[in-house]
Amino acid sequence: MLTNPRSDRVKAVRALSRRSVRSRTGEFLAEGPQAVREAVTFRPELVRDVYVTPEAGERHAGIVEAARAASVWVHEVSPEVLAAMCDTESPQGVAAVCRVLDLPLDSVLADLPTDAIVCVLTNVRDPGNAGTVIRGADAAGADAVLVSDASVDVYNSKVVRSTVGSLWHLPLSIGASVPEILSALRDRGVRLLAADGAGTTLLHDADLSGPHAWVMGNEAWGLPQEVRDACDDVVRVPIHGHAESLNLAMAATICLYASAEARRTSR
């Protein structure tokens, strides 16, 4: 057992909250059952060691003996040691050190089906809310996340906790200029549909059928002119009540399960 939590090994882990180590490295921490549990469950190739204190692993067996069955090192630590670890005040008994997992833009275009639906997150630097839309993507069906670089981190611990898992579930890409990302859609026959409260077109109207990517703005002031001229389409989810607006999660998950809806009409 790891008991001493200033050994280099825990000092090691702990770096990982800095993006700086995490660029270097290309390794993130994962914290918490569930989204140690998705790691070792669909990309255990990925998940480099895991750490569980003893009553966690009695608590949560199944991720153990998933990590072990796909050979990852599991090593058993003192509640202190994963204390020091982690980044949250109250770490869950688990976490896992896990290499990065975006593909090249061009990689994940290529692999995109002839009814795609995808989301783009422009400049989302809220860390909650872009965990938040990577977990509504992978709800909705969504084929792929594409993260631009003026967008936060989303090995940040806070954006892995907020996704539960779903970061392991379908293709990200990460680190291109917006201007990169929706040219490369557009050659590929993907239709652009910004979402934007400036929009003319409500929700209900706007055109989903075939390929198409939702292109997600900052959550204090969304998108750029220049953004929204060059998507096909400005799509606002209508306000039925008296709230001012919709928190960025929930207007992109309710975009995107618009876009599963009629797909799944249209097969």
Contents of the next structure:
There are 2 protein chains.
Amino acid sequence: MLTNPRSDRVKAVRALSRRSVRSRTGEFLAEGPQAVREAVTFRPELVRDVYVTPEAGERHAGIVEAARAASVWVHEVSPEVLAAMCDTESPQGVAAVCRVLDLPLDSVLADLPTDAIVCVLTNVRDPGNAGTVIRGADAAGADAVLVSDASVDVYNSKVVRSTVGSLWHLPLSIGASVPEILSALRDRGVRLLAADGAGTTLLHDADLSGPHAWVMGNEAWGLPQEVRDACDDVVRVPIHGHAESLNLAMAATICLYASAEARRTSR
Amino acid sequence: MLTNPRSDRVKAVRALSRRSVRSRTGEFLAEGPQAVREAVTFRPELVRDVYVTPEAGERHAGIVEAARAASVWVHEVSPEVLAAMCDTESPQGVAAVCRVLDLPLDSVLADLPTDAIVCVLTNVRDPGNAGTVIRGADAAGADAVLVSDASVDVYNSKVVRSTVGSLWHLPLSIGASVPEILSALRDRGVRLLAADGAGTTLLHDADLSGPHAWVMGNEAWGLPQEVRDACDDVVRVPIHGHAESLNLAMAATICLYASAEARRTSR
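To test you: the structure above is the form predicted on its own. What is the structure of the form predicted in complex with another copy of the chain?
Next comes the full complex, this chain leading.
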């Protein structure tokens, strides 16, 4: 059992809370049972080490079994060591060092189905929003999430936590610029729908019949004019009451579910 | 200008961060420009005092004008006084002491339209979730929000903040027990739809044609069996991908928007 919270190994894991270290090593830390369970279940080949306290090892025996079955190293650690490794205040006794899982833009696009639903995050800065949109995209059955270069790092612990495991469920590409993403989608025949409160097309009037991508803007300032202009349509979720707006995660989830419903009825 | 952060008035305002004081006085504090703007715009008769720093008074001149036009007292305060009054770390220079705005259950139900959409929150504990659901209900055009007795206090500063002003937009009743709420709705001919991941009816198959209420459970454990049994149907939002679930606010907003869409197409 690892018991020294000041050991080099603990320091190396803890250093993954810094974006620069994640970039250099190509690794990040998944904290908490839900994230670790999804990682070892869906992408075990990307999990390098699982760290678990004795107590959590008993409570989450399934995670430990799944990890061992996939030949992932499982290390028993003291609660102090786990706390020293993690960014989260209460990691619930388990964490895993994982390889990053994003793919080049072209390879994600090459694998899209003919009735693809894609979610594009541009300039999204709040970790909770980014993670919740990824979770919503997963739930709605989206085929890919593309995150532009000026957005929050998806391997930030708060993003990882708020995806509640969805990070490991669907193809993800990060780091391309917004123009690159839009033009690559257009080249593949994917219709571009800007989701914006300034849109003139209401969601229920939008054409969701073919492959399409929802382009979401920054949580505070929305999408800049040039991005809206580059899209095929600018769509807004109707506000029926007096609310000023919906938040980004809610708007994205409603749009993605409208796409899922259109796909369900056409299949 | 009020400049003494230790004055009795400041202490009395600050005390509104305690639920017991809010209950006794029937008052709560709205913090930040968005909440104060909606309060003085939509329910000025419920606003007792607006407190504003000189700098915020200039930046949000519209709020100050609207308050004065509605004969609300506006007090200039130093930033230190405002900080001492508020629960929020950065109240952005403005706050207002407001009368609580909930109504008795019977009077909310008496005013429902014949194609009512109602949102019922039972045992919701997280302030951010409760506030975001109220915001979503407002955006979807719901006619009332009913919050059961065992839920978070809607006048908690975090709930108020996360409603982003929607608290003042739609009829609200709080404090009745879940059985009371369900039986009062049933007596009014409102169909009861439990929203729960354990539901056998998928959202797109649910009957949303008449007046109906979405009954939402606790964020962690959902709805207890007896509440599901007391409803006319148990409905789940389909999960198309591998996500384990949607969070409460997302599920509620998707259900409420499905209701709004059903109402739009039938009107």
